[in-house]
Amino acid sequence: MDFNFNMPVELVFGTGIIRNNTGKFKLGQKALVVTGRNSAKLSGALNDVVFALDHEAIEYCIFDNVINNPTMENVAEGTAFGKKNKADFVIAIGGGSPMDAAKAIAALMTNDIDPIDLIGNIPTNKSLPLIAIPTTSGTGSEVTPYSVLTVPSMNTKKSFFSPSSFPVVAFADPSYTKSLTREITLDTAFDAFSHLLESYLSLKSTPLNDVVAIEGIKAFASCMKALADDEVDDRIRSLLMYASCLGGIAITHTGTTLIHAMGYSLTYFKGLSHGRANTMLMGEYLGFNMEHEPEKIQNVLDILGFKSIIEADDFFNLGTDEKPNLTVEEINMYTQLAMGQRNVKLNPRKVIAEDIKGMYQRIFGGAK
């Protein structure tokens, strides 16, 4: 067997874990804290960096203006921000779009070139160095070098990636969750499986990355119950998170693939969550791949406990209380927009536009 297998970001897990990790911010003399609004102070997370910051006596400034789904302005105004600060390194907290941003940033930081010369494109100097902390158990995006920005002249969101794009810490403490309402904390535990899945039935698997995708899935089958429960403890948080992390590892040597490709305009169109327009894709997902992908699929099942594949959609719908309607143009300009992401070529079965077409009808239907 032939693969390559490369995770660079040193991960450091568990609780109150920067407190006593100061000296891994010694990356610069002045440090650009990029996150929202909210999250980082609710969380503890941002006193937490302050205080390893004015610990090691470290210079840094903050931008807390990243918008929900950043866009390539909001990233802008990021680096000019950085720049005029004389920032030398980044440090992201937050769920994705902080991390999402503060990576194109860091790009930006050392590349003089306009935000949307991000997407597809390598580029060509080192990204500042990067710290990620994240503050929900979804993305994975603390070890990826994956963003994913919100591009608006495409009508649909857009990655670009470099080696030097994955941060150089990353930690991962389970205590940041516990602000989180249900709302979030289910549409970010979707999102974290997700990438599970899209990395263990993805064209790029290969038999490593099946183990770590699959022990993501057993955590996050331990934590089933205690979400449908809306019974989250200390315990739970932190095996969401060590399924997100998981999560992040895989999708990052096989990227994702149709739920994806596919959630996309049912984010940037309809306002739903990045997670939960993935699960309301799952049984589609899931029936459509299952001739080419069974023993996959139904080892998935059998972790999570299910019988079939019905019982597995009717749970990850788990929270949803009405799938909107969309009708015959948005079904066709959806469509697409999935068929022009890279992650369609990746799935396990061949997707063609009426495919994709046939699930958005079956699923968000009543199109008129």
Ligand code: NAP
Given for the second form:
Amino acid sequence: MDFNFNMPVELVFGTGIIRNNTGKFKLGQKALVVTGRNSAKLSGALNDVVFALDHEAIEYCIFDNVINNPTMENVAEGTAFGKKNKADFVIAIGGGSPMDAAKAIAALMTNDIDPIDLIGNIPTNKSLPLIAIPTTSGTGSEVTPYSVLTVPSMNTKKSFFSPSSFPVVAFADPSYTKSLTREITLDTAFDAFSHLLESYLSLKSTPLNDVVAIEGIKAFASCMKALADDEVDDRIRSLLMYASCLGGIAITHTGTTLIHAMGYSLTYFKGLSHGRANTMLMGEYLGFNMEHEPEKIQNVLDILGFKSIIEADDFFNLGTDEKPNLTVEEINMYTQLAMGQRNVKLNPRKVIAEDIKGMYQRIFGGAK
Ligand code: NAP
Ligand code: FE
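Form predicted on its own done, so how does the form predicted together with this ligand look?
Let us now look at the entire complex, which starts with that chain.
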């Protein structure tokens, strides 16, 4: 056996944890708080952060303009704001979009480079210290070093990471997800599940990481009925956030695989949410990998209580009204873009372009 397991983020989990741990905010003199337009306020997280900063007499400024699926331009804007205000640490509040934007901003605050140069490179200087506070239970970004950014010049989303992009502290308070709509609750839960599944099946999976992934899959399984019946209460919200954090820890060690590689174009070109894009691909993904990882996939189906991949696919289409129809040209382009993502190489079964084309065709084919 041969593996490495490093989880450098202090994860503080539970309801009311920020007000009870204000001392952990002492990472600098002035915080740059990075949020989306509404969620930080709606969830109550911003109020708690302001309480903590006031309690510790730490100055702050707020950049509340992160867009969904943040772009290079968006993170450049946040960086300029942070520099103008002379912030020396960063606090991210929100779903994956603000958390990922904050990681890029924390790196750009200390490295005088164009945001595009983050992609595929480890910046020279360490990022500013970062605190991450999720308001969705999906990406697990609060415990990963990854930042997924939209790159218009490449027509896709690309991720960057560096060893100093791990948050120093993550405050995971499930009560912040109470203000989520049913649609976002479902889509983000499905993203968390796809991290757990893809990590478990990744070529980089290890026995220890499998324990984390399976624990998360079990937590997700215990939420499935409540998700289907729209009966998500505090206990379920807690389990979903637990599953999401475990998904983040799991992909920190393995990366994601084919689902994420194929899903990005569905978000970039068709505007599907990240989690929804992932789960539309679920049935084909499981079928494609079944012959290479029959035991692991059967284990997941058993934990989820499905008799077949078809049953699983039906469940993961919960809340999907209709799938986009793609033209042959679109399928060809999306295939090329997916093949260019590094996570394709981590898929348990070797993937060639024809495989991806076939999957897109079977799920979304049909448009003239
Ligand atoms: P998101 O894009 O951060 O947010 C989606 C929507 O949910 C936004 O309109 C947001 O509002 C709203 N929202 C968030 N929390 C809320 C709350 N508590 N109450 C009410 N509304 C709330 O969604 P996400 O799925 O969490 O993140 C997706 C992004 O993360 C994608 O860019 C994806 O590629 C990336 N991702 C990153 C990783 C990683 O490891 N870093 C892994 C998977 C995915 P506001 O606009 O007001 O914030
Ligand atoms: Fe994801």
